[in-house]
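Consider the single chain below, provided in structure tokens and representing the form predicted on its own.
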Amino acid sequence: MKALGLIIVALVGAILVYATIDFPPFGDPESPASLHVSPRYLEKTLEETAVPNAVTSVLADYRSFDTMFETTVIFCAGVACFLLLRVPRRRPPAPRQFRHRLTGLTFRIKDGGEFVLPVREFEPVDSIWTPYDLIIETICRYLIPFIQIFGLYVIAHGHYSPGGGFQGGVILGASIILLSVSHNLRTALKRMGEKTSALFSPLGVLIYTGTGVLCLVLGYNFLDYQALAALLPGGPIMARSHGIFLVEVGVGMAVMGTMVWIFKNLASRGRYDEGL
């Protein structure tokens, strides 16, 4: 079976090489996509789209198919790693291994073991956990909201610099998972837990998905902006460059679900007691 499977991965691989003879020399001015593709999308974007960031207006207009399938591959991903990670239980366990907060002092209830200790002063640690630093803890504790801050700077302005809702996405998913690095998994899940971030991505693809129904609704073609027109102010260009940031917070809100959903099965093998 292994070796069957080598030789349609060779052989797809051969043909695929064999399909680049085809293709014009890279850097070559002269190809098509230098001739009329680029010069078109850059000469035109603005002026249909009233987008100044070529880069958003070809990734969420001119080619938003595209991106939508790249959106809905992400969630498959968060979905695929839940199916063969995730470890059903009923109920959590609950923590064994406890922190004095003032001195860092640790201690672990054997199991059957019973014990009663005053909240204010003790905190559940992870068996497996990096050791405690004050420092980090509390610098990432202030850092996280500003960097929350920036990822939805990134979505908004994707108009207008570098940015849109992957890269946004990405750094809001990231500051969550430094909440978890910085401090455990289970204070991760109590600001973002398990069903917040597995809703995350489908509604991130749903709101992306529906923008193009909703088009399809008022009598345009799929993801054809111009039909919000009529629901909001500016005109048919302004209403393409309102369709660009709705399908761009759909990208983000998926891109950040899936990444964090992704992460907590890995880093607590899908059993969700532990982290890291």
Partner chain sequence: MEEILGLVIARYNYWIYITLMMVGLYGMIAKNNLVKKIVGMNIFQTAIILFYVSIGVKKGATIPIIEHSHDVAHQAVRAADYINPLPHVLMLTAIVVSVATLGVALAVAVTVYQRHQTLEEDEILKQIREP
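Owing to the predicted nature of the structure, the values given are computational and were not obtained by experimental measurement. Numbering follows the first chain given and starts at 1. Compared with the form predicted together with its partner chain:
Assignment of C-alpha atoms to the better-fitting of two rigid parts between these two forms places Val87 together with Val205.
And the form predicted together with its partner chain, for comparison with the form predicted on its own?
Shown next is a single chain and nothing more.
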């Protein structure tokens, strides 16, 4: 199998290298990909949508239909992970290990044992992950709010600087995953439960398609944001800019929800009791 694989790989690689002779040179401004539709986008984006960032305007306006289904693909991936891994919750097992917050000592409760000490001085600990690092926990606790603010900034400022719904959504999702990695899954679930993350991803898709349907209801084409000029101030060009923002918020929510949802399902193998 290894030798066969090596032969196949060498053959395919040789054919591909041979094909590159017909390719345009690196950095060629006259390459075919840069000649047909992309100059149109670059020249008209500021005029037509009032969005200087051409990537955002192409993503959410000129090619918004494509992006809508990409969002749907992400949502479907989240649902697939859920259906593959999630096991119906039996009775949630009572946490059997506790750590004293001040001394860091870990106590193990035997089966049938009763925990009688004052509970607020103790915190439940995973049976497979007992180590505990004060420095990592504290630093992450202070860092996560700033990461989330930055994520919101990336979503909101995507019109004028590199950024947008996908990037901001991933940053927001990563902040929750960081909380889960630095503490444990239980802490992350307290901040963002299973239902919240599972609700965020269809809600984001709904905001996206809802914007499109709203344009349809107002008498324009699907996802033609000019229609929003009837509802929002600033005329048809600004309406396209606002429409892009609405859609980006939907994308950000869908991406964030799905990232967190997939991570929780994978980290706890669908049991949502213990994990990273």
